[in-house]
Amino acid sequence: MDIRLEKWSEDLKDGLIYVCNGTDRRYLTGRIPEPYTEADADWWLNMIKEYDGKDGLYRAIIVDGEVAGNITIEGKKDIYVKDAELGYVLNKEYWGRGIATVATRLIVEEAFMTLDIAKISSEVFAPNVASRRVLEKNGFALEGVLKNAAFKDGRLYDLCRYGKLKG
């Protein structure tokens, strides 16, 4: 299995729209529209161009010459500037492959050469068991668990926060 990151480009843009809409949502952020539409994908794709490799780093997980799914690290703002934030979304069809586990160690590596931060951080629902262990194979640590600190779909979740140093 081939698996690599590549940059989002409009050649991509039906890809972004199946993996969001092939996506469980259950512990996935409110961001991202449902169902997602073509012009949610042009929002994106814009928005990204403005700030990819510049405060982060927004790339398509490819399969197998297939898109499978998109992995962020989004830099942040004012005191936090040194840290960035890690997220993920795989279409269901891929997942428990080790898919998102090489994606991350490959968004954590062009990240800390390439963008000046110090740290990446992720937050995970609790229950969330299998992106957990996605971070734990790639040497984030918890650093705590905020508790009650998520509202979703009518119920209050614990979110585990990880963190990854660099070096």
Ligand SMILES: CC(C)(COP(=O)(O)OP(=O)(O)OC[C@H]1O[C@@H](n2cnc3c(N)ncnc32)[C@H](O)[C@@H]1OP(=O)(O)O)[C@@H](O)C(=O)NCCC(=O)NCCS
Contents of the next structure:
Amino acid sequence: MDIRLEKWSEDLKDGLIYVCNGTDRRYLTGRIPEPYTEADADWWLNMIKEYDGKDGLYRAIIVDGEVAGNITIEGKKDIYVKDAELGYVLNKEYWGRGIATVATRLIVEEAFMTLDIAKISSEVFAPNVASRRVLEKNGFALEGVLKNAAFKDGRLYDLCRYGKLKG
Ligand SMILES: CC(C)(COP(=O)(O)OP(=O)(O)OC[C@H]1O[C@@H](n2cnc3c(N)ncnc32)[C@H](O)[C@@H]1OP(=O)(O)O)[C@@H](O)C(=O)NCCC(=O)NCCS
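For comparison with the form predicted alone, would you give the structure of this protein in the form predicted in complex with the ligand?
Let us now look at the entire complex, which starts with that chain.
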């Protein structure tokens, strides 16, 4: 299996729509519109042009030549400027094959090499075991559990805060 990351472009727009409409939103914030339309994809692809390579990294996860997922590292502002937030989603058809683990390794390496950051963080819904394993397998440390920090679909969730330091 060939797994690589590619900068998002207009050519990959259908892939972005496929990923966002084919994932599981249970443990995601409400940032990804549902259903995810062509207009949503146009807006996002245009928005990231401004930030990619400067304040963050925005990459398609390509598996054997096909778009399988989206992985991002978003810069922060103010006192948080040396920290950046990692996020990822895969279309369900690609789950359970180690793809997010490899994609995370690749984007973390690139981020620490190219962005002016000291740390990468991620907040995960406590029951999202797959996502927590992806982070743990990539050397992220559990820095704390934020009790009842998220409310989704009528239920409160703890958020697990993970971090990885440069070097
Ligand atoms: C989270 C997500 C990206 C994981 O992608 P993936 O490519 O399937 O993950 P990987 O195969 O690299 O690794 C998953 C790990 O979790 C484990 N895992 C997967 N599903 C699991 C489950 N339901 N319960 C327990 N462990 C599970 C796998 O066994 C593997 O660990 P292991 O190598 O120790 O066996 C994918 O499930 C997804 O897109 N989820 C919806 C979006 C989302 O929640 N994103 C994260 C927001 S923080």
